[in-house]
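Here you get one chain, nothing else, as structure tokens; it is the form predicted on its own.
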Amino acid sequence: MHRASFTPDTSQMSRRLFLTAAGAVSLGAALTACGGSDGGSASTAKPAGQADIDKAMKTPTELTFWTWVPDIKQEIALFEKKYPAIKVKVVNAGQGVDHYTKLRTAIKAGEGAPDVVQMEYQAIPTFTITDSLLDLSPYGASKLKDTFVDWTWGQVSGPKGEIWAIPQDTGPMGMLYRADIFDKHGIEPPKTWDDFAAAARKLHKADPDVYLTNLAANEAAAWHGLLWQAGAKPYATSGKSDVSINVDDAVSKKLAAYWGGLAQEGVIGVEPDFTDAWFSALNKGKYATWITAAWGPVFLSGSAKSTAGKWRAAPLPQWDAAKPSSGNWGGSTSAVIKATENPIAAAVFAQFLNSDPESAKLFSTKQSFFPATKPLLTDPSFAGDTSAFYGGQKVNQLFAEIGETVSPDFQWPPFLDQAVTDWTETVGTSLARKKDTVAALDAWQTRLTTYAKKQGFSVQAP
């Protein structure tokens, strides 16, 4: 998706989808993606001194910045203003698939890349394992850790320290729920998913006509945070060519017998989201929750108006109510190409952008983004705003609480789209067709493995 993006504008809204998100990338193409330009300094990069960064940003520059956040203008001018001798250049290469697949392009050709791009978390490593991010950590970003949510921060770090990107915005995952449906049916907002299953099964009896929530067949985004809430590692990477491919393994069979399970019960729908349809069914209370990310509640409250005042905010239900856990799906980063001419100034930019106070709560205020800085999640009138759309509930609040059970160790794949596709293809069709979903996650697993084995990486054991 563009970004599981807060806006309330929903022709802004082209959502942060998996589907669309980076590109697969063979082996081979990992030993020659990053032909072209040598990058200059910024390929055997030494840690910078002040006097280095000092020079640098007092050098007439120009970056450029591939970004596809509307209406950033007011952020740049704060990092202009600080910095005048650098000018930021701002290009919307696209979103999703065409984003990523023209910046593979100019890297690969050696011209055309930007020096700052938008990057998602789970894109992160189709380009680390082609060598094409800067590493920041010798421009001081290391500094930077304890400003971000802890499992961001491991999101955009290496294993030996390397940091990649700079967070910016989030999405852990909480559940929306309509207060009204709830009260009516006597429903508690469930603390596990065994109460969750048995609310579905009790509000569908009660009126046929009325889903507990909808399992979207197409979202593969939504699974992988599921997988991550569950406790599930489906992937590892190690080094350039040896990755774990353990999408089948007994959590991920939990959560499939789960909610496979419910959709053959016909009990919760599997319908396609973000579509006319499903737009429809919440305007008009098909569906009494939505398993959404912290961006859901501003780009619900946009779309569907006329059932304000009725919805309210909850974690998702536990498996393990003493550990309470959540997935993260949506947020993205700001990255440095590795071939920059100016990785000083660039680095600067990616960190001040992010970083930056007054720029941080711009993206939340203007952009409607979910925070991933600590200092904003705890600002008062971050934290303490409340929605008339939630009957007053502090959202805000809660969606930060939720971000801080999110684990920091959930890894993914330098093939995203291949499995993206590959699940849509046989866990999201059982789903849709109601077919059994632990025997669809084997075959996933066996595509997804002999997909990698093709392109060169050495798959390990799980």
Given for the second form:
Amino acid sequence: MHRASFTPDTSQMSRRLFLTAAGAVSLGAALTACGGSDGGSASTAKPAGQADIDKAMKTPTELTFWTWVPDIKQEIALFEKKYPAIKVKVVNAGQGVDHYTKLRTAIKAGEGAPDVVQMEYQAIPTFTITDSLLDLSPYGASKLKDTFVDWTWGQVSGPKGEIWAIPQDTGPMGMLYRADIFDKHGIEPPKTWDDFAAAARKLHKADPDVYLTNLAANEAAAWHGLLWQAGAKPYATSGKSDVSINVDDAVSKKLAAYWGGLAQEGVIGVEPDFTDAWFSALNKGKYATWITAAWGPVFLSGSAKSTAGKWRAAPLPQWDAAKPSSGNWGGSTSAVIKATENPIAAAVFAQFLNSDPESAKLFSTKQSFFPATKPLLTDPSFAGDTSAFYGGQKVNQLFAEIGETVSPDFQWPPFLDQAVTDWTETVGTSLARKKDTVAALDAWQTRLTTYAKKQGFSVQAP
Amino acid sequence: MTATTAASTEDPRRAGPKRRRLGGPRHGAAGPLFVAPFMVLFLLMFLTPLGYAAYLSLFQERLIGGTTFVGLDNYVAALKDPLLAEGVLRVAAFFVIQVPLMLLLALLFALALDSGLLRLARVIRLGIFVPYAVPSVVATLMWGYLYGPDFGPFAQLGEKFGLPVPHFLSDGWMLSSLANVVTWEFVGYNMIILYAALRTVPKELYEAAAMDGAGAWRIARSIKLPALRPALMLTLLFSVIGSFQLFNEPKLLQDIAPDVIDSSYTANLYAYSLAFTGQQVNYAAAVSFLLGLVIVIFSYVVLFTANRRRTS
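The form predicted on its own done, now the form predicted together with the partner chain:
In what comes next, the whole complex appears, and the chain from above leads the way.
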């Protein structure tokens, strides 16, 4: 698989389940707002009336749904049980760039695009810029706002109150660490990035074969997550064609100086992630931490089996310990393609799939997704789950708490693929080659600005 | 020998028109009918996409502002594009090093198999050919693993015996590492073409040569090599096209060496990145056309120089 994908291979993750459902827990009726049971309260124009929705949901319809989520049939069965007239046809069109390339091509061709599609948060602006997504707010989606974690709602909302997608899972970032290596070298889990840097130097000096962590030179997503944590605002769009690009602002430069410095000192690894060598390194204890997201714990427990019991989870080290914050890496949503012939059924499906308590719960138990709905995050069967791989720690609860510190203001550019490629070829390369990462930020800024102008955007000066 | 082949190839050519004149009236309607399925497919699958790409390359579509006709602007920009030039030069360098090596190996294997001196010739033949049966994607993933700097088997062996193993995925080694993968994949394929050509050489020629006192080397040099010329030409042409279109291998190794292989590492990779990462389909079409042009020119130059050497 081409690794321009922004999230790790979720199909791999799901094969490695450790979450077990500790019995069904009633979540109450709070989440059953899908389909708009009291219709008409949507903020935008021409809301679909309840009568229209009822009628559409009783009309025999076939929806096409593009997703890479394995075994999603179980969730869909719940939907088809509630709305027997609607049949959902699942298509796996690949993942990451493959998936989006096919989608873009189908939309452009005006034929063959799905009704509903799996979409990562960061890809949403790339598709709203081409006016390809349906605003779900007239179909009752606005009422789901309080169901979902605040920052996810910010990610799927447009400037005029549009709702472009319904959150499915998330990836608030934290740190997984090897308690045994830390103990051996007398290292405390670092609370701040300063502590982290000191620990990196100390550890590598004590054992030259071990590094405190690896900052993957190919993982623009992790970098964006760290930017997010540090409070950077690399992208902003106002109106349709006005975009500001600030990937080399002061906050970014602080981040670049920090990580570039550690890379140049040679006290952290900078190898590409999700490769054979990287998996092997995690198994053999070359890295004492993995800075990752909420989907990381399950993924790691499947990929580094030989190290079971030695890992623990902690929040990310902080820039300001008094104001803990985190960023997000990964997770996705369900969006409806604007050209769909069945907007109501598609919109209801997208909402049901991710907000119906039973369906949402299945995602967390069967696919090991980290939930995007508030009730599930506090559900004792989820939050209270302990894992032997992490020495019995309540890892879910920890990441649920981290999720509350993710800022809702982070925005993505309307040309994400280009931003990712340009990052890899400037910042990522500077890390891998131990060159000046701060200077690489400027190169990234220049390349992206040039691209945006070429694409007809008016780029605001930072 | 050369006189014989020349005569034998000219004979049918001379006889051709006569035969056609004789058979003309009878097969008049049947001919086009037989060719029609091919022509339809050719038109649909080759010429139409080509024409469409040519058409696309004359426009510019932007995320903001829609599509405008820009004439040959894309071509002008591509000709001035240093990234494209670097990509083309890189594959040209790749071609110059990798292709002679690969064809030489294929030739040696073909001659060795044809000599009849090898035991287990069939097993060896299959062994050399098998890598071609492995999809290039799989082959690249496999080699990518073998090249691994920390945990790859080469690196580990080197560590065990205290040998310095080069970092195969570094900037300095990458082209050679790619050449190795491509050679591994295609030696067998080229070997089969050459071997098949050798099998068509009449045995009488060898007997006659042997009676004139020629040894195995002399026969190889004076009979087999000249007989292989058309087949070598064919493999060379395939290699020109293959080299300049280099894509799979660098695309996959990009995952494990992102700082070495960038999105414009080869010209083909560049066209792909432009279309699917940058959404610059029109510019990508122009780049692809220019790449096609480079391949045509290169093929022509190769053919031309080879033919000149033959006549001189």
